[in-house]
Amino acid sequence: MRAPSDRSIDSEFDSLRAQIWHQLQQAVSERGHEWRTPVLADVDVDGLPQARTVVLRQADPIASTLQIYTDSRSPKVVELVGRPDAVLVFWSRRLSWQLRARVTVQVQTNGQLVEAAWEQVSRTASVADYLAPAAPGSVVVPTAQGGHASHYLAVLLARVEAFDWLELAREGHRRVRFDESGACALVP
């Protein structure tokens, strides 16, 4: 039988969890909220890291998955299909939280969940993100300007596979992992 303090202690582990998925959801229908732009780590072709700011477009914590858009011709995508663990490394100064996601990367160019987010995009400014003639990172040569049918939007869907929570406060740092076998406290 597991003693009282130790409930206390999963009790008190399971409220910050939701507190950190309620953060994610929050950033992404509040723009000005400072986990909205992630940095997301990989690695590249060549075995070297990158690291890019995103936007998060979505956080479900029924199936622990954060979704980001990007332009199928960006560089991520060809690192994220050969190579999809990557970690997504969020910091609110107001909260003085940190929080490093690490997940696996399924990268969709098609299908339902490209086109649902396409019609969300496809009414904003940033359509035309999504439908220039030229991949993310190429030198711009002047064109002329036509229209094409098709748009790049491509969704990373990334399964959270663990949490590295870290709050720095006066008081005294706290430090909590979350990943399949549970969650447990940290040395900060």
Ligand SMILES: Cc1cc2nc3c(=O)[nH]c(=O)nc-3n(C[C@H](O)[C@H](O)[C@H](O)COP(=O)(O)O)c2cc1C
Second form
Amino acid sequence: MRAPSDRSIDSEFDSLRAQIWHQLQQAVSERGHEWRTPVLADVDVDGLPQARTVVLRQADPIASTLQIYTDSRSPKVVELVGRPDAVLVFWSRRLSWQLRARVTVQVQTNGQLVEAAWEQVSRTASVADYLAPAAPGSVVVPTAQGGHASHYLAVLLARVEAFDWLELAREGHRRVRFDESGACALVP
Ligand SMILES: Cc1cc2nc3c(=O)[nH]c(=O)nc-3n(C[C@H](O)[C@H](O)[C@H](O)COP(=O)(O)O)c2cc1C
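Could the form predicted in complex with the ligand be shown next, to go alongside the form predicted alone?
Time for the whole complex; same chain goes first.
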């Protein structure tokens, strides 16, 4: 039998989890939201840490997934296919919230998800990023010609395995970990 206080703590955690997903969804739709541009950290092909800023494109609380668009030729794609474990780090000064999302990334280069993403991207200025004839990170060759008819858009479908949420507050910092075993308050 669980004490009533356990249940109220559980509902506080449920509410916090819902607020986190709400902010992630807001970040997708609001250009100025600070969580719109998290840092994606992974492990490179030499086993060394690597990190870069990306744009959060989709947040689905039911499926527990986040989406990022990238160029299928970028080094991070090779890295994530080889080792799909990654972390997305978000910081919002307005919320005073840091969120570290432990994710497992599936790289999709064709199919429904990519078609929907392309449909969206092709209506924006970002379209040029995914049509460039040379791969990201390759040395710039001034004579490179355009004219590639297809695109190189890939969707990084990141399944959230765990959240580590930290709130900085004058009256006391708070930290909560959410993972497959539930939610747990941590010493900040
Ligand atoms: C504000 C900002 C947003 C970015 N968004 C993306 C993005 O959504 N997808 C992406 O592939 N690269 C994005 N980049 C570029 C990456 O940070 C990185 O330089 C590039 O993807 C190459 O990374 P890689 O060599 O690790 O593959 C962004 C950079 C900045 C500064």
